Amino acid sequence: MLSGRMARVAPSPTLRVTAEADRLRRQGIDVVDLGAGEPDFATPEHIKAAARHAIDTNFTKYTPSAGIMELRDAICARYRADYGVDFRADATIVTAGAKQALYNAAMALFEEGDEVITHAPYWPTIPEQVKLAGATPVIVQTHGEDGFQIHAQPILDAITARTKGIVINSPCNPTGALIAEEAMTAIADVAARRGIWIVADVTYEKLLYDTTPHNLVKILLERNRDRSVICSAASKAYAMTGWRCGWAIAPAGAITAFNAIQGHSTSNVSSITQKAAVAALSGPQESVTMMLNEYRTRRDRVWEWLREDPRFTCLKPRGAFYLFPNCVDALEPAGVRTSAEFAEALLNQARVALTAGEGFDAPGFIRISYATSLDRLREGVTRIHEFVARRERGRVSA
């Protein structure tokens, strides 16, 4: 028999899509994978060189569970340069991706009887981790007609006497939406007065497509420093998903608690990965700009291609690398009732993998990752359009 907590948690829909696409590819089937939240770029060479050097110099032993001091100092320096904030290494911990940083925070801060507010559409891991901690996720909906903007007032209106935390994901996966600095300031000020934790998932912080101010880190550290946790990773900005390196920035006492959890679960991130992450954060940043520019091109092109069928409606995302189109008008022509059925039929019949909106608490939408080449994006969108048209012809002739 499994523990009772397993009844509260659901499998990751994004990982399920990745696994199914991989299964089909191993059978020799040509699948256009638009589901993966993973850069298709190679890890930059200077980062790989640092990892090779770590191996060659036998830096292959255990490290402190919270990470080597060189990397924790590099995190401090990177955020000082990027955001104009100062904190010490004892306010950081190195984790196996941002997912572990968020998990540590959920386990250390939330418990039975607590409510934790977050916004939808959401990355599915966020509410599931809250449930694993025994707390109750309180979901505030954002809306496609205004670009899924994360507004302060609906979040503030959801606060009750049981509210222990607020989780903000910006740029947001799956929508690419940003929270405005003014909204983050309003939330931080109320949270500070009421003793509420704010956990900010800024994993896509380097993938911003315009000049809109987005210094959430400075706002939180200036206005709610004693109860703010900032989670991020090297995964997206530096094309290091498989290296598994993230971090959290939080008050020293919270970091001590996170380290206790980590010390009894995974312990330290790979020593070799940590040296690579030092090179990523401390070395040249031109590769980050190069990838961002390429993502912008892809975003614009796939957005244009998708709109060749007006039944798909979508605003351009302002961050991350996902389109989140509304597909409701394409469902009936395709002979399906839900976006989940649409995604399943698309994979089985057209061999295109994407993630249905149901996994993000957004039925009627689909998530398309453009973290792949323009050729594959063109092929994928072409298959989507042909799938709908073919199914529609079949329904009419029947």
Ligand SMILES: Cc1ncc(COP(=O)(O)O)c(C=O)c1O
Second form
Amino acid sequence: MLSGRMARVAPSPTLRVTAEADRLRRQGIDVVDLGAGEPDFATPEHIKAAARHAIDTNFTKYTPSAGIMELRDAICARYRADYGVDFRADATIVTAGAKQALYNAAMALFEEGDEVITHAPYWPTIPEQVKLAGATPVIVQTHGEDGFQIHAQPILDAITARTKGIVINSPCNPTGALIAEEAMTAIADVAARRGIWIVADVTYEKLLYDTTPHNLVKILLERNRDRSVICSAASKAYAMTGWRCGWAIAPAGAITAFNAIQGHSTSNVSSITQKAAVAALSGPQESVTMMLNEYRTRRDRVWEWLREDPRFTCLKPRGAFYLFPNCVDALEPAGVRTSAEFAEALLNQARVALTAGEGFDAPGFIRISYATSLDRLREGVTRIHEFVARRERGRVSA
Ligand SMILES: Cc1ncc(COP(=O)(O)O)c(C=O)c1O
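How about the form predicted in complex with the ligand, since we already have the form predicted alone?
Up next: the whole complex, starting with the chain shown before.
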């Protein structure tokens, strides 16, 4: 008999797609994987070298559960250089990816009776963690017509006497949308007045494709420092998803609470990973720029290719590495009723893996990850279009 808590939580739909695509590939089937939520690049050499050095010098023991000071200092220095903000190492904690940073925040800050506002389409872990903490997610919809922009007013309108937190994910997975600095400022000011926590998931902070300023970190630290938690990771920026290194930046009191949770659950992030992350944050940043430029090219190309069939529509996303097109007009021609059925048919019949919008609380959409080569992207989009055209021809001639 499982605990009551488990009735509240659903498994990750994104990981399910990866597992299914993996299963088909192991049978020797050529699947184009547009489902991946991770960079296809290798971790840069200097980062791997730092990890090898850690092993060779026997840096392989427990560390403090909040992370080694060298890494906590490197986080401070990176954010000072990137955002012009100052905070001390005791305002940081090293976590097993951004996921654990967000989990710590949910567990330490939210409980039964609390409402936590976030925006949809969302990365499913965000509301699931809120539910695991016993609190109630309050979902504010964003809309494809304006590129899923995260506006301040609908979020502020959702505040009630029970609101304990607001979770903002920008750049957003799955939409690639950003919150504008003005919107973040407006939300931060109200949150500061009303004592509401803002949890900012900026995991894709390095994957911004235009020059519009996006300094959420500074806004939050200037406007709502006592109640802001910034969660991020080395995962996407440095192609380090498997290393499991993230961090939270928060008031020292919250960090102490996060540390207590980690201290009794996972303890420290791997000592080797921590040394690698020091090299990532403190070393040359050229590889970040190189990957960003490559993602931008792919985004532009795949966006153009997708529009060869006008039944797939989306504005060009401004961050992360996903397109999130509306596919409603392609469903009937493809002989399916929902985007979930469409994604399933694409995998089984066209051998293209992608994630249906249902997993992100957005039926009628599909998520296409462009964290894969241009060749595979071209092949994947061609297969999607041909699949719809083939099914349509079949239906017309039947
Ligand atoms: C929006 C968002 N936040 C957090 C994470 C978790 O990242 P990590 O692998 O660092 O735990 C992901 C991973 O896909 C994500 O998409």
